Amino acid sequence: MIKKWVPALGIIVLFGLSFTACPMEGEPDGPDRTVDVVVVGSGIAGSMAALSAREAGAGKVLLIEKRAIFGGTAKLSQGGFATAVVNAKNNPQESLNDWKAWMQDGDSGYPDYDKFLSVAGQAGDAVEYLRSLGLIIIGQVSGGGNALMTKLEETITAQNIEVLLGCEAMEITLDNGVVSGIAAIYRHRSFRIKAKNVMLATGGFSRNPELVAQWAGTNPGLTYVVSLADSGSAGDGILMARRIGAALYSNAFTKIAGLQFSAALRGISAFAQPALLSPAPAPLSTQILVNNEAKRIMDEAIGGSFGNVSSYNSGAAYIMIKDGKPPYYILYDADSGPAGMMDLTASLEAGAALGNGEVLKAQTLNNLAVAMDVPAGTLKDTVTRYNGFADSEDGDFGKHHSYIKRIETPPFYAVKAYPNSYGSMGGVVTDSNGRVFDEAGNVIPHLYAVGEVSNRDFYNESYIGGASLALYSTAGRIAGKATGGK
């Protein structure tokens, strides 16, 4: 059965801008294009598929990129490849099993276990093509996501596959009813791509707030997570697909990752980002970490330092959305010391210095309650009681008394964090071979999304941390053979 929420075609009314089930009608003025395949997203599933058609026989393969840079949100990743061991030494039925059994841990209906396991045992054979390139890879890609990316781009163009970029894809074409390409618009031109095949490879919805609030939430306020993809992960694939009458799948979330500072404070060392897709708020482990209302939520130190998000932040990030009021609050004071290699407190004083209210700084607890829109009693009595377990054990939450540092020096700090994601989950209805499906559970002919435009089956109600590049390379390279020589 096909798990699927899209309302009926006729007319999609979206955001104020009404569309309709018809393709874009009337000549193009821009460069025409006629190839075999037409994939549309430079990301690791879109370059896979670029390459695998080349390989299975398409003469003509066009890759088009709405960005100007190449590469998608995979180019901003570490490169984290999360397979299931699959050689001569290890069962590979039992390593799949393990990986399954990895994905379960809740009750939403997924994965597909069966679509999970067919791309999944097939992780082995994308992992040696990417070796076979040059690339070194043990759980980890050497260089991370933009060598892995870099490599990609430089494979594609050896192979003659004609990449432009800055090439946004409008619509997907019909004739009679039939698929038969893009409408785009390049160089401020339209143009059409006659294509015997179209590869949708678009990423995710995460940077596009209306999107994550419809699709994604329970909760409006899900617009204000901060989304840690490419910025070209905004949905237009999926609603492209939509339009043709594709289905799409239900109980669509974001994949939220930990805890993010504001935008405004990463040119900041200590509020910078070690790496694109790593989110690292300066050290809490020894800090507090309070909500709107200046009362803890957890244990701060859980998964040790705070400084590379790790499962206690996702943790913090989920306590935060349920509660749906953010931002929440990070505690220093003038002696919370050197992060590392940084100086904390000038961090904190250049970011109290922006005066955009992402740190705020006071000489009392009772003024910053004021500056924080917190009861001011209820701030200091947090604080009170937290240095109060400095030298036994956390009463509230059971963290270390080795964690627990003193809030008590003037000047004192509070830096707004916000819940943050690296994509999302959900998009086309797709089989293993990444064949999108119609609203009534048949395949629409010449059509095919891979990567983040359609996840869904792959996860259960959260993200695995490395499974994205691992998957959706898979993913790409098997749909990019079915397309080959069509």
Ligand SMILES: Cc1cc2nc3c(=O)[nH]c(=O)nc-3n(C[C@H](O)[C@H](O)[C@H](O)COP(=O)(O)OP(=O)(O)OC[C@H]3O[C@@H](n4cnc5c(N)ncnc54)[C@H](O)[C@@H]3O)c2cc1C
Given for the second form:
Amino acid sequence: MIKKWVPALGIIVLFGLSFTACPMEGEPDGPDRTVDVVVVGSGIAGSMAALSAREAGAGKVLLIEKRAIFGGTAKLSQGGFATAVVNAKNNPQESLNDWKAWMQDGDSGYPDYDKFLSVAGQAGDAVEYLRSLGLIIIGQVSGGGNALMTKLEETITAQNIEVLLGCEAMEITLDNGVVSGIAAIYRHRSFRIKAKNVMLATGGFSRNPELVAQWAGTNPGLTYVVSLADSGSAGDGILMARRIGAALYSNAFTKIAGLQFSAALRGISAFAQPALLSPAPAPLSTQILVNNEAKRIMDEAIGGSFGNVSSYNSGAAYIMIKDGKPPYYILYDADSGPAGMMDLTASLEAGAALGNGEVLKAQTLNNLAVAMDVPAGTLKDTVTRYNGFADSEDGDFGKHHSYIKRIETPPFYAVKAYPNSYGSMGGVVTDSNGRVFDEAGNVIPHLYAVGEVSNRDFYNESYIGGASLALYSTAGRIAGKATGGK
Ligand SMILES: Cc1cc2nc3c(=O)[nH]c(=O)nc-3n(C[C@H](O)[C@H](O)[C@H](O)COP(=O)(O)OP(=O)(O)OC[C@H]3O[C@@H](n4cnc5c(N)ncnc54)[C@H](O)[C@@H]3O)c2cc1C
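Right, the form predicted alone is done; let's see the coordinates for the form predicted together with the named molecule.
And the full complex, kicking off with our chain again.
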């Protein structure tokens, strides 16, 4: 049941949430706002949507962001822009063919090629717009996501689009069953935004373990994935839309990228983030990775490194998730360090000294197995067999012998490695203009969703590097235009 605002009581009860009184007229943050478009989320999709709504004639555009920092995951990104998406404007058929070829792996019922082409066909305009702001984009934004989002924040400010940082949307409000705005919390107080159109751009759900388990947790390995996305990616927009009847995509998944050491090891040079393994200098690929049965599961030198970020389907992280037997350990001995690069042994020692279980050390493989809680006989067999390949070829996974280095010099170390993700695929069902559908397949008037909050249609079971910024910037631009002035 949709509960209504009851401002006369000074307390608002909405879906079980209590809101204290709104800021009063004259208070620094009051009164509540009435706008044409409220954009929820300051990532790439939300920023582009806000700017394009303004460009299309929307008078008052308000962008709210729950974090204290503008830019979301987009700000953390490397700034890669998928070339095929950008080229789709001039060469749609070729781009579509590329996309189809890349998307062959999997049988998920996605992508929606028509929607992809509709959005990607306008990506050239989005890139031209970004370039007109002074950004240099040649397959990647010069300066990465930080430069991209800094420029967009500056442009938004210059366009007199109001931005409220630290303002968290809690619910989509309805008047007589029609979307009428957002109920938010701002500076610990309730805050109502009345809007003709609501634009959800809240990112994905990869930082919400419960939602990952619920929507994407079909494989036990997934519970082991560490998301590198911004902490704002908690699925808020998806949940809010769901509560007013929006349909959700099936077969959601997280966007697996490379490997990650624990954040608890971040202060140690060899384990600083992002993990050196992704991509790794070749010598690091001489290590082996074992699962909780002490068994190898891959050629650890895939693409010359663990977890080659450009081949999401064959990378180490993806294989680990399919294997689904965490924890995973990378084994080192006293002689593992790549000559001249760093003192790896010092890092291993520093990690072991933390005593938090992320780096284990033992004088024998047997004792290491006990510390790892894996079968000692299997670990010994795995290492012995691997060492035997040093004189021939990897008879199990085909690892090139130049990457095989015996593990034989005590002490031995085992370092926990985690697959990481760059976000999620799924969200609320939308059309190519970002309009949200309900479960009966009807458009929910005045409600839009763009970016990772609604991205399932663009992918099958894997991800293509650089697709997000290219597609979500375009989707934001399209949807902002659709709301503009209406
Ligand atoms: C390390 C890393 C590197 C990456 N590199 C690339 C790359 O090179 N190229 C590429 O294409 N993609 C890359 N990606 C993926 C890409 O950055 C994201 O998919 C993309 O930024 C998502 O954009 P978005 O606008 O949908 O969401 P976001 O950028 O995550 O923005 C969503 C915003 O909404 C806010 N929000 C959430 N809930 C609320 C709420 N209730 N109220 C108010 N605000 C809310 C969040 O705090 C956040 O700021 C990378 C991802 C990571 C993690």
